[in-house]
Structures are given as C-alpha cells and as structure tokens.
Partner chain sequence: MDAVARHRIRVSGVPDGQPIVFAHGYGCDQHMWRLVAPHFEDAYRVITFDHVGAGGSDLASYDPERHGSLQGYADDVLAIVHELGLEDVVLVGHSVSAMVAVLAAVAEPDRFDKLVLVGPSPRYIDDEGYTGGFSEADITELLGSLDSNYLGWSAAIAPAIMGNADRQELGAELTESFCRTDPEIARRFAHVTFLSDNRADLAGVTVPTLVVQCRDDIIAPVAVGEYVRDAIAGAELVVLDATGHCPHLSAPEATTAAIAAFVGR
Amino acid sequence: MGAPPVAGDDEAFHEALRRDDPELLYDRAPCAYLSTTPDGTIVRVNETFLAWTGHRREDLVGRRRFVDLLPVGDRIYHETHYAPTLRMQGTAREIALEVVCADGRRLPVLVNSVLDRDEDGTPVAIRTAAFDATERRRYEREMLATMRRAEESEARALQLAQTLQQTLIPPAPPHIPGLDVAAAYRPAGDGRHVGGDFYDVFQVATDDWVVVLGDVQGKGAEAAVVTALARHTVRAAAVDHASPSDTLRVFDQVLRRAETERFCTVVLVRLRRRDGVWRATVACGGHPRPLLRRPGRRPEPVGEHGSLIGLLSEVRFTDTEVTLGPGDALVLFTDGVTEARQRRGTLYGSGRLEDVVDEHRGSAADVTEAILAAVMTYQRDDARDDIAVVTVAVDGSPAA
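Could the structure of this chain by itself be given in the form predicted on its own?
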C-alpha cells in the first residue's frame, strides 16, 4: 500500500492540472483525434494520428476525407454501416477499421465517432477518436489460429477414431454352418461421434464359435481405443479359456491394468456343436442379458447378471448353458435398445423388445432389422445412443 498523499503533493497535482495546455492535451493524447465536416473532409487532426500513420498534416487537412484513408473493404463497410449508423444514431462506437498509413502499411484501429448538429439539427461536424488496435488484432488472429488448429486436430482425431471403429465393427458376420447370424450397428446422432458399442463373431475351433457384444463407457477416440483392446483381448483369451466367464475375468484384469478410466459391459456367448446339437454358454459382465426365443414360447432373458468390466476390485461372472434346437434364437443387444427414449422420457424398455422378437420369427436378419427399425421409430429417428444387435438362430424347423 502506498503512502497517503501529503499536503505538498496535493498542491502539486492541482498546479499541474492548471498548467496543462489544452492544445498539448489534444495533440499528445494517447488516442488519435480527427474532426471532419459532415461529408468526411478532415478539418483537424492531432499529432498522435500523424505519428501513428506517418501522414503529414498539410496532406490531410482540407484535402482528404477520412474514408479516403481506409482500404477498399473498409470503405464499403464505412458507407454501408458506419456512416448510416452515425447519421441515424448520432454516434458510432467500437468500429473496427484499418487506416492506410503513408508508407502503405495498415494500422488496425477501433473508432468512436459523434455527429455534432446545430440548433436546427443540421449536421455540422464529426468528431472521431481512434485507438490503436494492433495488439488486440494480433491477439484475435492468434486466437483464431489456435481455434483453427484445435478444430483441425479434433477433426483428425475424429477421423482416426472413425477409421479405427470401422475396423472393429465387422461389415458382416461370418457364415456358420447350421446357424443363421445377423448383426446391426447404428451410431448415435448423425454418426459423426465415435461410440463404444461393438460386436464380434469369430471361430475358436471346429464347431466352436464365440459371439461377443459390448458397450464401452463414453465416446470418442479413447472409447475406440478401449473397444480395440476389448475385441482383441476377448479373441486372445477365448482361445485359452473355454469358459466365457473365465474369458471375461481375463478381460477385466487386462482393462483394470490399462491406462484408462473407461469401463465397459460385455455379453459373451460360446457356441459349440456336439453330436449335431448346438449348446450356448452365456456369461454377462454388467450387460443386459440376451433374449432366448424358442418356438411357441415368448422370449425370455437367459444368463445371470455379472460385474462391470474394468471397474471393480472383485468381480463375479457366471456361465449359463442352454441347448439350442431348430428354430431357437438368441438375441444380443446393447442398452441403446432398451434405454432408447422418447422426448417425454419414456424408455423403450425390455417389454417392447420382447414383443418385437416374439412377433418376428423369420430369419436372423429379419429379427435384427425389425428391432433396429422399431427402436428408431420409437425415437423418431433421433438415436441418442449407439445401437448394436446380434441375432443367432438355429437353422431348421422344430420337430413336429
């Protein structure tokens, strides 16, 4: 804190004010001053303006208009916005212009002007103050450049993530003799943002297949990276672990050791054919249980709920085995189906999903497409979350 003013200092301050020359105050002001006639002809200009621009007083006063000192673009702006505003409102404030200096360089300025009128309302003079905006303009340009670089970086990251995700979603499920398999994936919104839903269908051995469907928390490039980790870890673990719950346990350990805070939900189905009969072993890690639809019976969930993957220090996964006969189907789905919402907030729910699966008993593709169409219609084609569906049906009709 400074020392309090003393009597001598106060007197010196007021003496300095009394002696301040109004002409010096005008000429050496920290801003440029110009006075023009109503048509813009310069009639007076201060030293600050001359020092900033390099123009000579005798070349300006009575010879040039203020608009003549502006580049072409600013002249248009002056005629279409600046001058009309001044005539209508009597003032114009913080108008960003450039003044062409005597050596041709351009000086960015912020201009405030007032229009003086006589007692009859006739314009008599325009008084203008111009402030050097060089540093402000440089800052704005740096900000724009920074924003442009950030947008370009985001676009590259998005493109990379989308490319990565495309490699993680098989264009079509493989052909499995004796089974009818179909899958669908619909990203949220306009599809620009990379989501975390994924699925995979791969063979481990003869008549031994794995179907996996999951949902990584969050969106964007990091979600895509975790999706890649999930897909490749499950593929590798499934080779050495016959039990789906053991495969999920390995994946959980890998994800918890990974340098990410993302977690995910997964449902894994191991399909084995022995003596001509398909047996499915289902394990869920925090994921909605798949639906099992048998001929003549309403679809019902199969399997047991398990722990989220990559989040908890202690986890529990359970294998549930079912035999699949001709006409039976397993429907795997992400929460983008059951948690789809209408605008009033009502969830699509498991009941509506079971109705669609019950009503469509054609091919696996028919069931899958019917689910996707029903959910999209329910949301009026505005998907707020990714949607993934995989249907596995056993070929043939049930025995009579």
The other form holds:
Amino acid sequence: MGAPPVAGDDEAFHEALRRDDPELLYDRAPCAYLSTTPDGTIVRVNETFLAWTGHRREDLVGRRRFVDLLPVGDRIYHETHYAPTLRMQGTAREIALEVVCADGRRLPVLVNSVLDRDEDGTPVAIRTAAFDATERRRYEREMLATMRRAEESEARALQLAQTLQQTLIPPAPPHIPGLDVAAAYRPAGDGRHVGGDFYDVFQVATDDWVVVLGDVQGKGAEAAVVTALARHTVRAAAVDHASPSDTLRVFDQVLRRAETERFCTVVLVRLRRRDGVWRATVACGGHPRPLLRRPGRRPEPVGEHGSLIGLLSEVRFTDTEVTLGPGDALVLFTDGVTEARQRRGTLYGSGRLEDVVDEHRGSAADVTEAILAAVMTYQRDDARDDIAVVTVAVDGSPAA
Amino acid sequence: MDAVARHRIRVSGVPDGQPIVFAHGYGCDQHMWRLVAPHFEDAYRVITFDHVGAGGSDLASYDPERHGSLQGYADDVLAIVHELGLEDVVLVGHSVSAMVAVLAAVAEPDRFDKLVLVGPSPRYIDDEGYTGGFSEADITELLGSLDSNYLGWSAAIAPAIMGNADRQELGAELTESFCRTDPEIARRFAHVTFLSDNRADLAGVTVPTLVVQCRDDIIAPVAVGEYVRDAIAGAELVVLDATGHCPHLSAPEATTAAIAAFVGR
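Given the form predicted on its own above, I would also like to look at the protein as it appears in the form predicted in complex with its partner chain.
Complete assembly follows, chain above in first position.
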C-alpha cells in the first residue's frame, strides 16, 4: 500500500515528516528532555539540553542526578515539593527551577515531569521536559515585585490612616468633677480608612468646659486635615468666645477660607457651673440636635438647627441654654447612628435612638455603649458610616 | 473553628486502638502518608492532618505570630491531641514535623508513648562543630526559589499568564492538587523551618524515640540523623537504603516496616 496521493506543499510536509526519525525528534526537540531512574540518576538526555547547559553527555549519564544540577534553594524545593508531588500524582507540571550550566551560569527553566510505572505500579522512570523560561521568569519577577510593592504601600497607607485617626480622637474623655462623660467611636466598615467623625472634650476655665462632636464630609486624608482644623479652631475660638454660636461662626469663616471643598456639621455644648448648678449652652451647625434626657421624662432633642459649616455665604447659629440637674444627661451623636440602615431596610431613626436612651439610665458609659451596640446590631455589624457618641450626665439622683 | 476542621483531620483504623498520629513535613500535606498510614489501620487508631497553611487546612486560621515559631505548630498538634482526647500517642513526624513532635513531647511527655522522627533535622544551617548541610545564603536562595514558583501556585493569577484554554484546566488542577500550599504561608513556613535551631530541645525528650533516615538525603544527611540519635537519650536510628527526603514515598515498605517494628514492641 503506497502513500496517498498528495501535491504541492502537502507533499513536502509529508516528506519532512518521513525524514524526521524518532532519534531526531528526541535530540533536536525544541525543549530539553531527559530521563532518570526513580531516584533521579540521569540515564538519557537530549542534544537540546546539552546545548543549552554546556554539559557533556558523558559527565551526566549514569553519573549525576537531576537534583545535582540545581542550585541549593531549588534542591530543597525539589526534595520537599516537586519529588513528593511527582510521586503522588505521577506528574508535576510547570515547576520553575534553575539548572546550573557547565560554566556556572544558571538557566531558568519550566519543568514538566511524568513518572512511569510498571504493571505492578512500581516506579520505573521519570521523564522530564524543560523549557527555557528566561524571559518569562524576568516578567514574573517584575510582576511579583510590583505586587509586593503595592502590598507594602497599602500596608503603609493603612498604618498612616490608623495613626492619624488616633490623633483625631482623644483616647478617653477627661474627668470633669461633678459630670460623668463617656464617648464611643467606631469607624465605618473594617476601620481601614480615616473617617470624618470626631469629638473633643476640653476645659476653658474652672468649671467651664466644651464638648464638641462633628462630622466632616467624606473620608481619607483630606477629611482628616479638616478634622484636625476643626478641633484646633474650635479650641482656640472657644477661649475668646463665650457663646457656642460665636465659636461656630469663627470656625465657619476659617473653614471657608481653607483650601478645601469639604464642609462639616458640628454640635457644640458649653458647660458652665455656677453656684453648684450646671448650665449647658447648645449650638448646632447643620448637625443632628443632641438629646436631653431628664429623670422621669422621655428624651427629646434640644437646641435649634443651624447652618452647615464651611459651605454657605450666610450662616445662622443659635444658642440654646438649659439647666442640667442631677440625673440629667445630654447625648451627642453623629448621623452614623440615626441613618444606620439595614440592607434595603429603613433607617435606624431618632425614635429607636430615643428608646435606647430612655431605657438605659445608668452611667454615661452604659447609655453610650448601649447606643453603639443597638446600632451595630441593627445594621448587622456592617457599619457603612462612622459612628460617634458622647454622653454627658450630671452626677447624683434628682432631688426628691 | 475546632481543630478537626482547622486541620482537615482524618481518623481511621481501630476506634479504641492506640492512637498513631502522622505529621507531614514542609512543602506538602497529609497525603504524603498515604502509602504508609493505611498499614497501621488494622491495629491502631490512625490520625492524619494538615498543618495550618498546607493542603486542606483552614488558611484563615494561620496566625503569623503563633506560626512564627515551631512551638506554634507543636501547640497545634497538642490541641489536636487534646480535642480528640488521645492518650499514649505514637507521634510520627516527618522533616520539620520531627522537631514539632520533639517540642510537643517535651511540653507534655505524659501524653506520648513513642516518637518516630523521619528525616529529622534540629538545625539546617551549619554551625561551629555542627554540619546541618546549608548556609544562610542557601536558605535565602530557597526563598528565591519559592518566589519563582509563587505565580505557579497562585491559582488566581495563573490563568492570566498563559491565556490559553489548557491553562484553565491546569489552574483547577493545581488548586485541587496535593501538596497545595498558600504561597505566602509557604514563604513564612520556610523561614520558620529552615532557620530553626532545636538542638537544645532534643535533650528534653524522655519518650522512647526512633530516628528513621535515608542513606542519601540532601536535606537531612545521615550525620544529622546520627546527631539526633545521640542527643536524645536512648534513641535508636534506622538508616533506610533509600534516597531523597521522603522515604515514606520513595521506600514506603521499608519505612512502614521500620515504624511497625518500633511501635509494635
């Protein structure tokens, strides 16, 4: 039976195939090829491998194991990963190794191996093909280096954000004689980003304190800059301006002149004690009004709405003064509380907040923690916005 | 998560038999024992598991601090022993797990009946008067070698490199294959393993110990096996006529016989 009739290019192709005997296919294959005993002793190797590595056949066959041709690091990898994989799976593919050439140069290769077994399943031989991977290795190294740099830079950014956040929130509110103050802060999501909520409690004079709580629009470094500006400006302005609304007015002017598009909402409470009685003056700048809770009465908002800070050419702020007796409490909070939302559900809202404040009449810490816990539970521990709460309660039970 | 799920623990053999726990070495997982462990199922309660970071373990349980030393891995083994309520344990540790076994047995000698250390090395790096087989530069080179294979291990990136249909199948195969290790954990584990020095811990072993060693092992040479035997009071050494670092794979019958002869006494 003769060859089927062919013509033109097909004929030349088939002729080439006929001349390409198995020996040539093996020795001149475009990959390095070697066979070893199951323990790795080289029994056969092709011309391509010898040409690539400069080794002489007589130095390898029967004398060296494949693992002997690897640098030390690859030997460990070979013994701990490659050899076990080959034994157990019968094949190992795309293992990246380097072969030490005769002149000491290293040839990066990608190695595929198969383990041949006899009829009883006993390993007989390992056949290994190695592909020159010089360019690919360079590419992968660059890729890996880029990835590591990105990871490092992300880690640095995270650390910076957390350090910054720590400087914006006081570790614990100061102790004010006669008052019970507690604060809670929880950044949105996984806490990796600098949030915009802040609070501060500081003393201006004897029996004269300021509590400020606010929310800078946005997140990240620029929000942090505005937060820092807010804290410092409010502290400075409060010294010169007894009235909270005047303090907010100064802060508004400073923020509008600052090189930022960010605006902010703030609630400011000035607490002064005269003749043993605490008076609180409340001013809001675009911020939810704080809750005032008195013994035996349901909590209700106190103060008047004011303008957003840093946005408008004309602003209006109002001072509201209340007297705080024993057992009274003021609860300041950000919209991360009232606007907490369940997935596709309704907002947490002021009604639920008032319920929690109504039900927890213990210490300031008690009601503060109860609010945080209730809001976190409501949104199933997935806070989309920062949450800040500050509670100021007057010590003692109400007079009988 | 409990230890059983964390380490993908497998228990077989005789339920009320003496427990024999097989701990795998660096670079692979509990499948390494599949040619040896089944031979003990007739008489023992056989337990295999994956170290955290290896094989089917829960990667989220990896704790850089806890697993920053071999003691952390030993504590994992003790947690397994406690959770399963094992007493009179025969603990078989290969490679780095040989030293993990030593640390576990030093911490709670009463829990263990016998130790079998396969290819142990208390220190891989040469030191004055000690031949471990490697220099610190060699270990740095190993980490480079792990990097070279990082992308090959990283299933998420793998399909993007070759961009052909065959690659997708390979990616899946790698993901499901034996000896799977998270690349970043493998790097850290390499540090912990190959930079460890547990020579001083050997003297603390009071449990009867067998050292099983290949005649030709570039990772733990015979001299190291002899060192371990000499450092543990009453320890015995069996040198197998096998090559490589994994006699339980390359010479499973001889390895099984050596372990069985020792633990069956």
